[in-house]
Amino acid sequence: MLARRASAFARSFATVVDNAGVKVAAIDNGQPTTAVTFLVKAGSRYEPKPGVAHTLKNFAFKSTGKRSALGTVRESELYGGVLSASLSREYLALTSEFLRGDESFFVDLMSSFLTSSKFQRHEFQEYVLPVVEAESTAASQNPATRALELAHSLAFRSGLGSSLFASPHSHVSLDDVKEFAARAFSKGNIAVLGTGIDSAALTQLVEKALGGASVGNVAVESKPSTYFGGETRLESHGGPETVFIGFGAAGPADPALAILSAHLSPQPSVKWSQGLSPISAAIPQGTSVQPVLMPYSDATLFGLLVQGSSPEGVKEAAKVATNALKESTGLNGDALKTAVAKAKFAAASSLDGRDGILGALSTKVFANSDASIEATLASIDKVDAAAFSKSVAAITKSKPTFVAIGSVQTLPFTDELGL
């Protein structure tokens, strides 16, 4: 039934390659506002030098050949629009949200960053670098963010293991940013996603903006991902005690891991209730366990983020979480049906918001794969008990990725968790 109700949504999505050689996907459900995202393969896995992608992200909406940074702000506010830029390990996303009818201006504004950015030195020194430093400092002071950054480094080393944040020792120059932008801002590296706008209209605007533009045609490259795993411990004070227990695999995303994540999640379906997760009832008070599923174009990292106020509590919660993960290989019957239903709901409900649509479509649009929610739900439905057990057993047999941040003398070691 869920798949049938999603069918109208799925059919309203179109993926095309316009005359400019740029992939365009759009959906229009009649909402009063529109959002357009220029998605560029300029994530940290593609950067030639640590910190370059993070620095490039913060050059978004600065001076271009068409308008100054101040002009961009003033004109966007005149239209009542909102501009934002975000960076993932694979993509740089430039997003504008605005009222219907203003799409011509905002598509032109965002495309100008790709076609005529000036990369001025005074903006680099006075605006970009201070923000880069502030974001990196904030990330280093957040144990959860720090744990995930370290986990990626251990799991994949290079490529997907590259940090989202520039370190104080990165020493990124303006020329580094210019060279990376020149390589990344190529037509084969760009996709445009829209909500609240007709696909044909968006395709026409993109063709007009980029058709005759001086963007290149060289695709960025990154070595195929390989999973390694490893362990690291970092003494830290001032934040919650943190442990990340992860496993990874190279290759396309496995829908069984979405089911595993749904099964282990302590988040109850009814507010104030304990829920049926094998974790929620057993962990000590004052601790939390959060499943983390991070699928990429050619690899996946799955893990459990355990946090709490005391290292003893986190150690006990980590043991509970690890045991629940190991016992999940035998999931079947109603328990498996429940996990499948929760995984399908999570996948479908993620498309209620624009961030969810962007996350769901980004990799699929570049890979020319079926981007519909129907295809996602069908892939989850196909996972039976045998397939689920095989997938979970395979990933948990790999070398674990283990990160401990806090009172490292008390936080658990991998052998204490049976890993």
Contents of the next structure:
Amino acid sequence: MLARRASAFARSFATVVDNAGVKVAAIDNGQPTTAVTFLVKAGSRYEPKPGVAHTLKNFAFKSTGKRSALGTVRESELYGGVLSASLSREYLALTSEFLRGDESFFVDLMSSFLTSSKFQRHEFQEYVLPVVEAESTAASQNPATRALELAHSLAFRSGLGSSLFASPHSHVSLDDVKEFAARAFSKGNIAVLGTGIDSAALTQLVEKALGGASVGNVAVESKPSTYFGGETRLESHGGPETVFIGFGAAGPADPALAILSAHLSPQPSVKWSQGLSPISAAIPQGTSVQPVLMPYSDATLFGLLVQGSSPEGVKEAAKVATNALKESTGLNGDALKTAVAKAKFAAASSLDGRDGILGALSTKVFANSDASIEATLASIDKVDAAAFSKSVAAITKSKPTFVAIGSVQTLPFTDELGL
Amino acid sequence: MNVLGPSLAPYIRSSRTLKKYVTPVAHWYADLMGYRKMGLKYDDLQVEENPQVQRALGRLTPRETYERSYRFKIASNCDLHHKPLPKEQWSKPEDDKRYLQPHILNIIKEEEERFTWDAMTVQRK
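Could you switch over to the form predicted together with its partner chain, since the one displayed so far is the form predicted alone?
The next block holds the full complex; its first chain is the one shown before.
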């Protein structure tokens, strides 16, 4: 299998190499530790039944053909490595962080999960199911997480609308998990990302690990996303009153929304100051508003998450947030320049940390798009007042996604907020 | 000595002539033991009062667990009457599979692995 090198980008920070269907991208900044992530298109978007993706994620690092669950943990502890698995709506990410020099062991460990995982019944019942239950319970008790799950379900219904967490109502069997794994672990659905490791070295290791193995060739299908929108209210107590006001659109990520998010964000650039956001000046004490931007490969959800200790305060803050959002269509001049600068900085500084690098790479690696930061910054720069106004007007014209969690008698309805 | 007890079976199976001659004797003996007349399987006779077999019992499917309990009930009833079952209810030799032995062997292997890991000394090359 010949490895095709993607065209070299000027000042690109990572090159995406296509190795027999498995995409490999790596960046080496001379760090003392290496992190390798196996990214699989097995997110909650692709699951055939609710809860299967969450269960599969918890099966990571259990018994495989090469080593048992105990052996996996003990051996990686002896190497001093940290193993983790995380699930997003589009990807399942298996990550290991370790000292330079140990990459062959850890790449072999993670690839053995993709090629020869045993999915044993007793491990499913003793290890996996209790963790799935615990994670789902913890998520359902956090109103912000719950609001976002409901918002996605209202906005996208199936596909991106599937919850990240298994629910106690959906019964997931071991056969469901095995079937999903068999379909999702095929070469076209896997990408390997590395930080602190040379791209050529990583490509070689991946070729050796996944080359001869029985990795299937059936791609995972998913219908293209459509945005719907809707409203829901949930009675709850014991946590902060929560309201989520969101809008969405199908289509590729729009840099104007990153600028909007930066403009509305009450996060000040100077500590202890109130910041320049139109929201932070007017919301009552004890409430918080944060913009939420979730760009996926073929749809985006943008919204404002309002939380506070009293439902009246949250109602007030939600009115302020909605007005600020509506008025931002007319953003121009210095205020727009400020927002653009803030958005560019946020995009660039996210690459300071390992998580940010992996996040940025994962959005681009499957799309085979330009894997350089220059492209992202240029696309944000290109947005002028007219384009910005058009994007914001278009998205706010879509049906709003509204979720209210807490004392529902007092929390606002969509018409009270003017949505 | 493990919970499955001493066994010459692996040695006998490794030799073709021994296997050819000893297997019919083994089948005759299993029939003579009489547990099939009570509707039981060979693994129902396995001594379960030890941690390894308790773990193995936890790995049976719900169906296997239910059928095992049912066979025990039938056998207890036979014991009460001091009589074996009628011939049609004897368990068939082709159904008399070792359902518990693979789980027990896996558990013994896992325990050995755990001990190896616990007792290991590590040297960085």
